[in-house]
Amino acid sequence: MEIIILGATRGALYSVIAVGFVLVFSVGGILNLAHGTYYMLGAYMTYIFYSLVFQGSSTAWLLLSIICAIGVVALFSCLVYSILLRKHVESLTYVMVMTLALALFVSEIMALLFGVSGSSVPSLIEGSASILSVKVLNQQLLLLPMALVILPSLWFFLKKTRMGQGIDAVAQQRDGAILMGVNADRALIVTYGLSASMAATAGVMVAPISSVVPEMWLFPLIKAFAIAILGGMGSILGAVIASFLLGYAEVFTCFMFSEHLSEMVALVLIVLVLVFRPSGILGKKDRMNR
């Protein structure tokens, strides 16, 4: 019962994360190394409006940091798709060289200004509940129900409204979708403002369960590259489908043998599924399943 509740609730953190990276690439090719940066500066800026802007110490004061946290970070993330990636978005190399930068240059500022021991946020709901006797941390409780609200809201984004409609025929045919009158730039830079705010809706959520250090960026990373490679790189119901398997394999691994051998699960996953089936669950041959 551990292992489904657990695995339910870690494949649901890594379901935010990796369909957020997913969707960036899937809609304009971007290999976004720096999307775990967002997920840790939706954590530190969470830390920031609520313990040095508010300095509230009440829930709606929490609530109202989180909120300003992941504009901030979506604003951020804007400001450097237009400044730094617009131009040569076309280049894999280019986006992948920056994007790392960027992270590696955000982390450094943040372990300058912050230190590297940890900043802590509070939860939302704090204590504990036992569900068939297994005993889980309330704020973890609430990362199903994070991802039951966000994942069917951006289906319904991408299905019923004008813009998302516009951001899924740039996903399924760039050139079509031009010459029907999409901004295909206009397009992406939604999108990527949209993946940041995902990645950081799960670093705030994470925030008040582990320690903010600015070392985080690297998780959130690794976990949505296997699970993107795993659920076939472009494909969002593939991205969902693997963030369960991944969580479910890591959390079995944990009870089965040891928590430093589930670490590794990812990083196994990468290699079996790129020397045996290479185009992933729901992927196709091509560079991305639309």
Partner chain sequence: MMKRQVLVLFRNESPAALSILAAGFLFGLMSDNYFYIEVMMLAAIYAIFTMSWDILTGYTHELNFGFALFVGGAGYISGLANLHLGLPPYLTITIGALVTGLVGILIGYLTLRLKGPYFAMVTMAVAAILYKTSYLLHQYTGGEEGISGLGNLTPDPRYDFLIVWGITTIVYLLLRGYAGSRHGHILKAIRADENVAQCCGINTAYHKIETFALSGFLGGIGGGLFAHTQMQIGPTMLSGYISVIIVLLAIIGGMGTIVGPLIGAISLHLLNDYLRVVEGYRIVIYSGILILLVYLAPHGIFNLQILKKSKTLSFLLLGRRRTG
The other form holds:
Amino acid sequence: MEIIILGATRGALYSVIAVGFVLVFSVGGILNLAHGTYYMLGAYMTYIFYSLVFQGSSTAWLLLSIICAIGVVALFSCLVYSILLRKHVESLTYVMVMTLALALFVSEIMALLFGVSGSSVPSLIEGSASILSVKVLNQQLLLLPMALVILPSLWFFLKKTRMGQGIDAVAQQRDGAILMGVNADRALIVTYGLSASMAATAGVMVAPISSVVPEMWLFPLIKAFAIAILGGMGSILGAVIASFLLGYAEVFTCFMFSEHLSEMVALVLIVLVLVFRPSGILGKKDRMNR
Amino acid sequence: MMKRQVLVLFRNESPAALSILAAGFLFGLMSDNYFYIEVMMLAAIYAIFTMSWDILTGYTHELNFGFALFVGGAGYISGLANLHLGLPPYLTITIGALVTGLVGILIGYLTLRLKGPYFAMVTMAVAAILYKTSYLLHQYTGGEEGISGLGNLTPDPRYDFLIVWGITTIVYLLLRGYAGSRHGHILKAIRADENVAQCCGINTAYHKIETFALSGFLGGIGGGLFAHTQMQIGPTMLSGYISVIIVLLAIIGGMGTIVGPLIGAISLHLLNDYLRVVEGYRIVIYSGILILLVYLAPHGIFNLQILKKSKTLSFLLLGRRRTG
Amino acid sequence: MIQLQAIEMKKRFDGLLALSGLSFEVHSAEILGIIGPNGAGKTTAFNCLTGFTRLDGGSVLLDGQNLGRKKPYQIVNLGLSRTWQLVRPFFGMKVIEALQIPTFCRRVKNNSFDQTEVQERIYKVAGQLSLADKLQDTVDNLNQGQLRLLDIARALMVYPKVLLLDEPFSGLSHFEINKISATVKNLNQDGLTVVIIEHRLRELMKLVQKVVVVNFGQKIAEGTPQEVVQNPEVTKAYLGKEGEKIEIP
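Moving from the form predicted on its own to the form predicted together with its partner chain:
What follows is the whole complex; the chain from before opens it.
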């Protein structure tokens, strides 16, 4: 029973992280290794706004800090894209190296400013609930509605709005979309910002449960990787399904074996899937050859 | 006869690289400043890492993002063999390098089909698995502390330095020779178009695996040297940080030149060391500078168009270009 | 003597039958043309012959030897060489370097006495394809026609028994087509077997001795250029109706 609930919250968290990662890859071919950094920055910015800027202590202030944090991360990511990435976005090597170097850089800055020991952010909802005799933190449960709000609205954005349809078109057929008059560059920057703010949202939601430390960018990045590969690297639906698969697989390993081993699940999955079934478990083969 | 062959070996070499290597030797023989000898030794070890990374990634553009696997893997193997079996360093370094060479063959074989981001991801993940394993097996590997108290190469740091610098020179000449030979040409053909290279009757899979093995072997030698000259090896050498630093140093130097990664690694490592004057901010400033350099010269300093256009500069830095 | 034989080649892509039992044979020192409408399976046939696509059924024999599960590079070493529909030269190299790559294969080593002979062959092949004065140029600076010639030169470097040309005329001017035609004819007179896929029928028909017409992954007609253009099946495949003739000069 515990496995079901914990797996679901974990899957929900992962899906919000990974969908953005996959979206940026399919729209711009960008393998954004700084994705985890935006997650980390989401958490840090909440801490900065709540404890240092507003110095408030009510939930309202916390909510405001969260909104500011996500906004700042979105702005920052757009700056990163337009200053650092835009010029050489075609070069895979450049993008990977640049984003990873950036991730290290930001994490070192955070270590310098706030130390490596961790800063804490209060929960939106304190306390815990018992569901079917399983005790779960409220903040953790909050992850489920978060995913339930974000994912459908993302879908709505991509399918129903003009901007979103443009992004979707670029993801499916880049050249075709450009010929049809979609501004691919603008589609990419919007996607990049969107994906970063989704990662930041996830970071904000997790901040109260796990401590906010400079290394926290690595963990979501590896999960996003594994999920993207498991889901076939291009499909958002695949990513969502893969998120929950990974979430359950990890919780299961954690219960059966140990906490440490569950951290390996994602890594081993990356290697196994890529070596034996490079198209992903849920993906189509032709995605690989593009 | 012998003498002539040696001369041929040097004839096409980059004067810049040769003079830096020679200057290093002189420095090692003359200087009494053991602190700087240590610094230069580490710089040379980094140069071994970046050059052996470059032979695979620079020449085939298959981005190896997990070079820590070879470096740290060989470091741990030779460290453990030294500590528990009491084997002398020259033997453990060889064993470590042979193992990583074999691992290179294995990974090369398994990841042959993968291209671009997928290859990068798999190398990254394999290195990360080893990193995590070093924590899981902490009773053997010392977990976060790593293992220390390893035997040193020689009792005198000066001899250590000369050995390391000598090996760096050998690795440099070996890789330049390899890259200038038919093997290197074939790698460039694979980089341009693998299918067409196959149409030339070339077993491209074999050549990629061969290069992977060479890259792993030489990287492993570097890792072993690191373990025995620093007399310790920790999980940092297995971490993503070291992989990224190697990639950054090699890219800033200039991928696919061997000279670039050599000079890039040495000079940037010295810069890193110089930044000790602002110790608290060192890593931030250092990584900031690296990012700036990648941003300004994404193909690396030795691949800048200005250098290629000027005949003198390109000869001085890259050596004679062999054709025919 | 039959040199290259395709027997009942079958290939399926995601439910689409690209080759449904295509058979044909090429006699040594012959120039064979393969024609057919777009999507008929011509390039798939080439990919299957050269090992880039694995056959679902049927087999390919080169001088009686089955090429079944052989890898592309092994097939090249047996003497079957090809060019690509879209030119794929080694960008970033000099022409002479690009022509050097094929000399590293086993077949060239077996066929040449020493390194000087290999070097001489580069100059000879480059001369045959009028690239002799371009050897020191960078591949990136060649025009479309020269790239086409380079691609053929590269394929010739490996001492092929059979040369497969995939649309060698596409995108070229009349002058360039004539040049390539003349070269192919010369090579053929020296004993090289050539198979050409081509859409430019007028130019092709002047060059080849035999034509195989492919449609829906099958051979629908075969014969001399004259016979083929008079075949009503062929006109139907190309024009969608019967009764009209394809003109050849």
